[in-house]
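The form predicted alone is given below as one chain in structure tokens.
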Amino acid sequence: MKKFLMVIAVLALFFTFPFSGSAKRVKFITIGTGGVTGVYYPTGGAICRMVNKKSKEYHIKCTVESTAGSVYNINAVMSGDLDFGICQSDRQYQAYYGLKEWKGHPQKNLRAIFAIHPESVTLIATDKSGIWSLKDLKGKRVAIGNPGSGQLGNSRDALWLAGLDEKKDIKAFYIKAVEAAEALQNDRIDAYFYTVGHPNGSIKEATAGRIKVHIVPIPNVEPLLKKFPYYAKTYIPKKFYPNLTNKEDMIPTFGVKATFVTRADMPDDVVYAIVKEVFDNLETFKKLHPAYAVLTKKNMLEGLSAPIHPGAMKYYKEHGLDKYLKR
């Protein structure tokens, strides 16, 4: 029995402290994303697949987790519950500078890695609701996003643009966008906001039911852009949703960018490996989702307000991409 226990102890030591200098312990990492019908979830999956293909080289095993979205992901990354997270560029800005949910508590250990696809603030309404502009939301039942999601803040900014008060002027529903599509078709709400890359499964679901729907145009967003520098004008192609009753081919609105973040103490080699796989294989990555079609190495370095993680910066400097970063 003693010999048996000794063998077990030796084997445990062998696997805990490998004798070969070339052997490395595998690092397990998790990426926080969003709802399974959004773009965050497949984005996290795409990054993981690229890294896992080289797991023997990098000694990294990557998994993806569906979460409540941007705010949750940032908080979970900062607390160590997640290693990486996808979040909206506005939420990255607010977290780092201690605004909104982080008021008085700036997240100075937050680190940016790269930006991904643009995300448009999308307002979907039923035709019978009579909502054809932001101002028409007054008195209506509107889903503005669940607590912990980036789109809740965007919805509030859109209401501000229209001079509407969330508590007084609308009947607000604080539900996830993936639940809102069904609620719209079941006539429990008149409209819902969704900040997302296009095309999107939830919006396809919302347009495929018996109740006719349209995307509400949000033009004239200059006051918003002036107040919030992380926003930009965007357009939603109607071709992605053939069942929409919109007449225009490109529907105007505003939006943010999805960004990939971590914390300051994440090992440089892990971050470097992720950046290398995505940027070295960008054309392959772009084919994984229609929302990625507009990506370039240059615009993937825009919309970043937290400091760049050193592991990412190493790659950018090696490839002359650091010139695209805001100083």
Ligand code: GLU
Second form
Amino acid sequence: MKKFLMVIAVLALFFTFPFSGSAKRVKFITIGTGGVTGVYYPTGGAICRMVNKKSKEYHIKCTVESTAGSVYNINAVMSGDLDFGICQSDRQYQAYYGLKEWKGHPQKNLRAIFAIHPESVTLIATDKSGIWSLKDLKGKRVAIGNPGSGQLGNSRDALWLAGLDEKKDIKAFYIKAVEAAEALQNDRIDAYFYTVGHPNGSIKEATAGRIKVHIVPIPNVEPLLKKFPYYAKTYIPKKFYPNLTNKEDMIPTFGVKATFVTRADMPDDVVYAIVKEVFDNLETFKKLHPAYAVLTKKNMLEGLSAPIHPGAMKYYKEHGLDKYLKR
Ligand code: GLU
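Now the other one: the form predicted together with this ligand, given that the block above is the form predicted alone.
Below is the entire complex, every chain and molecule, led by the chain shown above.
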């Protein structure tokens, strides 16, 4: 009996302190991304890959979650359901200052870490729909983004630019981008908006079917740039999608940046570890997706509007990068 109790006691001790000595408890972190055919999902994977390589050193295990997109990610990070999130720079700005979906509820505990790839407002339409400019959306079946996505706001701004009313002038669909490519090829919609980095799986899928499609150029965006500080003029290279029927090599539109965020109470050492692994190994990171080709340490600190998380700031100061943080 005595022996039996001893064994129980030893086992109990083992299960209470499974890693004896100096071993630290592993911290599990989750990054909120987007649909699996977007660029956020592989981006979450790329960030996790960089830190998971050093799991033993940092005691961090990073995983990703596919989500509804930017707005969902910000809200889930703020509520504690997610630890980190990827979100559009315009959404970061709106959340921090209490605009649009956050009207009257500024998210003052939102913290910026770094910016990632540029994202373009991408309007893709079937050739037979006759949609060759924003104005042609009138009367058409258009997927403008699911609730929780970043693009829903950008599509609305594009409609505003064209003087179109979401309720009266178009037949709006609120399906996820991950479903939109198939809906386009099945002739259930005429066009869809997706704010996304290029190349991506969604536009590849949309151009791979029987129905001929093109990206609609959005050339005259000056009124938008004047009204909203977070938009920039961008171009989508046709070369990523050889099946597009577009004639031009660079299709004009407007866009934002993908950014990486967390909340103020995230431990500094966890944020520091992620920033260190991504920035120390930026050339390796950049190889993980073609949309990262343009990344530099400088432009990864541009387009952030929430305060920088102190764990990230520590790294930027140590490496003299904080001078790039234009506020
Ligand atoms: N920009 C999109 C959003 O915020 C997601 C794009 C992506 O998943 O790459 O919802």
